[in-house]
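The form predicted on its own is given below as one chain in structure tokens.
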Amino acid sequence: MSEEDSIYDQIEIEDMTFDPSLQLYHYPCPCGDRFEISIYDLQDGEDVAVCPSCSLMIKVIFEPEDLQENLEKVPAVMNGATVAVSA
């Protein structure tokens, strides 16, 4: 069985939720958990989000420019530590 045969659904990136602190897009999975994919994996051309609790996968439909707005929301990271910004 190929990866394409294992795809549960195709989801538009606009229908997913972006978590800037985790740098992940996520979408509800029928098992009760959620599909997850890193914004950096998407930047690298990956388009399959997996559920960590079951074997289901979804194909994320997006254009590279769809990521730009959320890349700007990602906290600044220097030397592996998040930089705190005070108001």
Contents of the next structure:
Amino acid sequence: MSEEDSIYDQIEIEDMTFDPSLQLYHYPCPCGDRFEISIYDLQDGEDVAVCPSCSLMIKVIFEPEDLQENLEKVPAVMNGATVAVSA
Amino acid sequence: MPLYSFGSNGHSQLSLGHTTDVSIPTLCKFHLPPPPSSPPSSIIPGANHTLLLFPTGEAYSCGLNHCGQCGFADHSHPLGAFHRLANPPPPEGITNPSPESTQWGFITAGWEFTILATKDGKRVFACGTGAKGELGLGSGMLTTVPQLRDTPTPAIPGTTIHQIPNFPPEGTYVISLASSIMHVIAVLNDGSCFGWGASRKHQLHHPKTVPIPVPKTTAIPRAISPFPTDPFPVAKAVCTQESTFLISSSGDRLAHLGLPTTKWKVYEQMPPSCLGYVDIQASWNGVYILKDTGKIVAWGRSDNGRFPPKGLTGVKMMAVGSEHVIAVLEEDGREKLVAWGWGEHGNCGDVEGDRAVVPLREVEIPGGEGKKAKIRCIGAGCATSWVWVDWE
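In place of the form predicted on its own, the structure of the form predicted together with the partner chain is requested.
Next comes the full complex, and the chain you just saw is listed first.
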């Protein structure tokens, strides 16, 4: 199955919630858990957010400048893309 | 109590005393005091919490309570079994309150919040959390945990449940509540309706009366803009994720609040009326009408087996979850429980093979020992399924 086939929905980044402490965007998954993607993955051009509890994924619709405001909210880190995201 | 659940259970939202998914209907647990022996009037699932409302005005909740969405003040752990919620206290300054003013009569649940109204419909309460204003308690109170020092109204003792102030307007009362995961609609006895929560996709506005700019969130109940032409008294509402549908009492009128171009064509495919409806419910991106002919009419997202099979008849009851449906069919005087749609968590039963697309199938309910199942109430949520069975 291609990735396109397993994309459950396409979601605009404005409809997602940004969690500055976890440095990720999330959105409800129909299983009750939520789709998550780190802001640094988005910065790197990744656009697929995954649910840790099931096989569903969403494609995030965004422009790089959409991230700017939230990148400023996260604590200064060394090199975003390589920093592990932890609770 | 003969309530069975199956499906997603990571936060004990199935009330089974554990946090493992099950695909076979399993008897739910109740904390004391026991619930009424007669079936609930509705089973109300949120994302990871569930409520039961009984005709006696008693309410029970279980599952995730980290932001007080189950209504209990102790939010340190999920509720592994259904616990009885406190009744609403008598209205302030009333010495002889009517029973209807101190019982629950309406409950709806969204992602991490619950909205409750008294049986007389004159007071509406909220608990849980909603960053888009889903509690209706104002932009200063988007969550009931942690407890703020100054709240618009005090919590009912021992709970996280706060009354929404100044609502409904004097002289009116709530006749129904509906919600998506992120917005809420209250229908009042005068045929008007109010909404709150997410509103970026025009969920709270008639397409012809959308203010500019559109408020992205709405944190207190606001009157839904009157219809610009040919208004009708609203009797019922259902909510998909990004749309609201308002329905007249007979079903002859149906109106859509939302964007003129919708995902999955939930507006574009809307039928002109829903005359003869018995029940109307919404999945995240679809609407399902159960007609008095025993057939289901559905529109919106239809891929991956979300719609009932063509020619399905004899439907007595349906419950629509996020991406699956369960229904009671009557064939030759025998009732059977069926399920279809997205069943990855076992919420369409113990399916062998692909659970992502489950065609309509019967779900056996264990127990009964040869007795006939009389299904009294069903419910469906975020990959969760519920059935109350009396064995006769």
